[in-house]
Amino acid sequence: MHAVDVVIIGAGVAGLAAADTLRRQGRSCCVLEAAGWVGGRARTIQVAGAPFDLGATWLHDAARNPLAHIARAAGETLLDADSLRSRRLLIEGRPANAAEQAAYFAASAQFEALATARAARDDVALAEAVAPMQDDPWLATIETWEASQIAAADSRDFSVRDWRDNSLEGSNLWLPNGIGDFVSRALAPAAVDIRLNTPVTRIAWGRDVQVQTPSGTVVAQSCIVTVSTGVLASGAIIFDPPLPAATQAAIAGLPMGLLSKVALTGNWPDRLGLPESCSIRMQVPARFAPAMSFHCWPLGAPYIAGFVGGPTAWALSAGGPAMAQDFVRNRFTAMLGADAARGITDIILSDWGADPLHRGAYAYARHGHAGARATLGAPLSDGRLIFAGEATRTDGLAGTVGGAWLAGQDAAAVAA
């Protein structure tokens, strides 16, 4: 006797989508979540009385993002982030002039052309694909943005084909109260049976699926696993029988990238003279050098958001909060000056890398492993075991909450 038709591991966006889809199809299911909240890496907290997303911030590629359509249908306010944001490019703390900005845009076009052409031939590292630009003074800046800041990946390890396949287009939308708030308030109720603080330790996927937790065992016909590839690679969940070699190789080929977010509050009476929703980037002096970007007063919020990704984010995560805060202060000083840095009163850090329940922000494919997403998403044992989440998307929405939602829906269709 099955306790439920389908057991879902993880109450992130993919898990919630799977549960919603199964309920609509009349199938019984439960969602087991190790954390004490729903939404996974889509989580909103309050900073100085304003929402701050520790994880996902925007609904990317809005025209084909299912969450944008769901939010509109629910009457949520959606704002076009691209039209609201202004951008500043700095060189050693000063604004780039018109000629320098033109050189930057020309270098960006060359970067895209080189990477796209190389991806059509073979699957090397992104850093190798753009190596012909190594003497261009803007390469380090563009490479940092495209790899560390967007894909949360080290360009020396990052598949150029994965970069090409997941280069997002279209508009980016803001939910003023935060994506995490929207997920927990508007999406989670449809899942109905969510069991928080219930980590899964073992999944037996023989004739019946038996999922072991400290609270007992859940028996089902099928199991949808939506935990991150970082958790899968850690061995925190034991699979019996062991996963096929191809699935294990796919997990190894899809490591977790890290994009850490920072919220800075401070005593800045004139808001540093910077307009609302102003994004600031600084020229990176050398390839693979540590870097950050800042987003000042997003939607008028009383804080400055910061972003640091890739190898630098992992190093700061390993070094601990004090090291990370020192780094943030130093980068803030370099970009906005010592007087501005002295006004900082608090630094709030996300740290998905140190969180054992996630072990990173989102997955990227290593060079030579661009096909790993499809392999990981292939159902096993006639749909008895299915992996789903942003890491399994092959439609260009990998690494996004929209992609996670679609992955959950697809997995539910197979399980049903």
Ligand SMILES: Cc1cc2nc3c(=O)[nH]c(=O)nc-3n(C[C@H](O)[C@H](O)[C@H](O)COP(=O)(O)OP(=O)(O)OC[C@H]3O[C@@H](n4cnc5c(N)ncnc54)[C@H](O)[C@@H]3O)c2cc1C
Given for the second form:
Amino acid sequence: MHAVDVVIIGAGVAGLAAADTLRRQGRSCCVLEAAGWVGGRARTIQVAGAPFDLGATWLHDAARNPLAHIARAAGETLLDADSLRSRRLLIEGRPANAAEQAAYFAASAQFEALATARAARDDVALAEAVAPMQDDPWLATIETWEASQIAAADSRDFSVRDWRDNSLEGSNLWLPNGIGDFVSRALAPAAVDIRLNTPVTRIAWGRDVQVQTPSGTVVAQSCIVTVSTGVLASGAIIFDPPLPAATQAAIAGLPMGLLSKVALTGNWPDRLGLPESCSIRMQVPARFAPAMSFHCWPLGAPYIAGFVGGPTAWALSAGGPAMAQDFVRNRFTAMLGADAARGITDIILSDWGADPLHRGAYAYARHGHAGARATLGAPLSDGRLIFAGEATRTDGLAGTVGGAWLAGQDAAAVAA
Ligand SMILES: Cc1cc2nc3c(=O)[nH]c(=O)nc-3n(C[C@H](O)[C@H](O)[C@H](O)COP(=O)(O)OP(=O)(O)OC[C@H]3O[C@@H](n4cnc5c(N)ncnc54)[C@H](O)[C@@H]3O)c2cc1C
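The form predicted in complex with this ligand is what I need now, so please give it after the form predicted alone.
Let's see the whole complex now, leading with the same chain.
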């Protein structure tokens, strides 16, 4: 048995923020992490000698993102992704002309107006809210972007209010060595007593808190749980007594969306004639059709990053790596041509859906459940048990590393 003031489950961004806050307040704590590394969904690997973020890539909403301020204060290089990035919009493999681009922007404005107006009235699915424009040839493209790629969600299930409440604004920043690198190098040292390879299996939260792991039990006055809603829904951690019905309903109302990132390397002597940090999207032929976007040579890196989200990402996760590689190759050929596809030498896939420690990329609220984030984040039993993590954020930063950091800080303040 080991006793601390607060025990924190998970050494992702939220867990590290909670530990840092408690340390500053002079409270004892320990962080129990199932994986053999810190950072959770902020993880950088090397691809062809350059950093590649498997998970979080940008610091969104920079003006109010706490990690942007921390990184700046620590002297990290921060680059404005929006000014460095160029965008290409394709229709069946050819660039959209000026009139087609104008139609796309007009459709985007209509999409936003329809969804915003509907969110003010009721909490239907995003797909239903934008149905009045279903004859618009750009609806499928915008819907794929807003639901599957940004929110990682299925628009037929995704709350229009949750879409509105978490539509990120402002600029997006890049950390040239990757967000995962920054988290493990700059944020983790501030959190003391992190125990890796220590999966939590049971949390008893009666009079005190007893947290069971294969290597022993930790006793604390309070417990902060930062694991994803996918892990919570899986039953991998048993709560004793069981969680209140409202908390269980909130977890069910916040399923994990899936965004899978891939990195493609190849023999492309002239880099396919595409500029550095060039984002490519193609018109999606029909609503809910499988789609992908590519991001060529991000910050000059020698690979092309690809993104596939929502139901398509879940289908590929279920189908396995061979099916996912075929899909990526097929989409790449459609967008960049057969010659470019012949040059591919490797396709590196991330699959957060199959990872039992995450079970998805980030949570979205189901239609009718826009209030679930607040319910899940409400402390239980006078602060003895507190759920933190990206899913609990209600200030518009849900699903982000900035939101996870603030959630961890707030939970620590309650626990302290
Ligand atoms: C592909 C992808 C792209 C993304 N892009 C962006 C982006 O560009 N910008 C952005 O801001 N955000 C992005 N995100 C979201 C961002 O990564 C997350 O919101 C954030 O990292 C979540 O942090 P967290 O601390 O809440 O959860 P996590 O990082 O999941 O931390 C929870 C920790 O709990 C651990 N754990 C699980 N089960 C147990 C157990 N039983 N016992 C002990 N430990 C356990 C996990 O291993 C994990 O380390 C992206 C995510 C993905 C997957």
